[in-house]
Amino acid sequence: MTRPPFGKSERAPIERPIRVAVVGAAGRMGQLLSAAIEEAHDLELAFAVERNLAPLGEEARAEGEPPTRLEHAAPEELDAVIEFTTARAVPAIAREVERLGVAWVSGTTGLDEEGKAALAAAGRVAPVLSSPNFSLGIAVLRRLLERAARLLPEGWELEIVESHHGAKVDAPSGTALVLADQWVQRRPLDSGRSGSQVHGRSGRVGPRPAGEVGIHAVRLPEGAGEHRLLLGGRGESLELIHRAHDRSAFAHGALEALRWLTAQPPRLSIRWTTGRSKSG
């Protein structure tokens, strides 16, 4: 039997679909999202908006297009808001969620204090899951490093290279950050292991620390993301590598999440696809 990837669900059969607000249609990511919601036969794209909150601009809507402003939706409206935007846009999106009380999927990465601050503000009065990578190969590349975490010897190290497109605006990617800490936390620190993390190398550093995670970012023109973990010991090493060939494998698990997450309690949710959730 298939586990299903964010767990049991509780939501009673509804006889109409669930109405989703996108924030950031305009984007490429809004875009993939806007077009397998009105694919879905049990989801409604409600409300099109852009990062900022506001219109997309009556030059790019048809007739009959969704409303463009989050801020005029009424709770009875809307079940969900599903964003990949800025960091900057996410504290305007979490009061228009807190305002709603609906469900909130955030795959926005790069989050200031103030960014993480309103996420757990909202996740008072609304169910709310935020995840740096929402694909089912990255969830699973997650529990074969926790696996291999637990399974190496004292002496294996860690080193993780992850590429993306060039406008990308965060470095090292939201992804590699959580598969590094994953690493640390699974490893013992004894014997004057570090479990310290560097961003890219450059001059005269010195010889590597024990248990340090190096974290190199390379950025293309194309591409929607590869992160490669190496992992070496005495004599061998061995690598776990992942690819995104386009971003609709990071909407479609978006919208796997919306779906479990509209039957949740008011809670923030971090976590990964097919993995436990770490919740405040």
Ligand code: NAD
Contents of the next structure:
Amino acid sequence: MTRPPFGKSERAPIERPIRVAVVGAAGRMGQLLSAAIEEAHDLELAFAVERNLAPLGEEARAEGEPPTRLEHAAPEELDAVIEFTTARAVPAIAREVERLGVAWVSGTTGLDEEGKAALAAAGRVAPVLSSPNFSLGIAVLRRLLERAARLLPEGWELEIVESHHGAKVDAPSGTALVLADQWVQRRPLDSGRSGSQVHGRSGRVGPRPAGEVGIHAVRLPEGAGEHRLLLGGRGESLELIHRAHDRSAFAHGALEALRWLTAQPPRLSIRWTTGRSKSG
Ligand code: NAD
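Complement to the form predicted on its own: the form predicted together with this ligand:
Okay, now the whole complex, with that chain kicking things off.
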């Protein structure tokens, strides 16, 4: 029999479960997170917040179901918010987190400057963690890339191919941007290396400048996500590939992050890119 990944029976009893609001509860990630929280012995689904349910109001909620509006939450009835929505939703959610002063795990990608500023503002009054990828495998991939950047001599170059489902609204993926940025940060940019990023190539782009990182976004009907790092040097190449077989990889990592975050002081921890990029 397959055990649920967050089985209640696997852990010792705890004093009080962490009361969690899932924001984006009807989404692909939100549904997985809600189910995993209901399974976990140390977590409680206190709020299931969803834009699509909001106009219905609290009175439309079935008996025994968690409340659907974050605005109705009082600070004393919640310990954490876990949010996988859209970049546009982030500033309003940040204001609620600031009011509540509870831990916030944000997995939303494609953040604009307003969204990043909103996360930073919330991070001044609450522990906030934002990452475009909560899978354990990607955390290890980042370390491997960091080592590769240190070990491989000048002349080695990086290209990234990421593949996701066609409903993904941002491209390239936030994870690809972080990986590209990480490579550029670790490589010396002397001897005329550009350190720029180019998103796809088409037309008469000319010879590839040394140090340029090309990022290529593939979209297919299905698939949780793949990141393929292609490293090339003189006479040889190396590939590092991470595949998320399903979204439980992100849900598991995000809930582990949430457990850790609820014990942290107010602070914003980010896993975003700071790199130079251009579209092509
Ligand atoms: P989805 O479209 O299936 O779900 C998003 C849900 O959020 C929808 O149900 C939508 O109605 C809801 N929503 C939007 N605005 C809202 C608001 N203001 N209040 C409440 N609910 C709101 O998308 P998804 O596949 O679940 O992904 C969501 C986000 O998470 C995307 O940005 C995606 O790129 C990102 N993501 C991140 C990771 C990671 O590990 N960090 C993993 C997977 C997906």
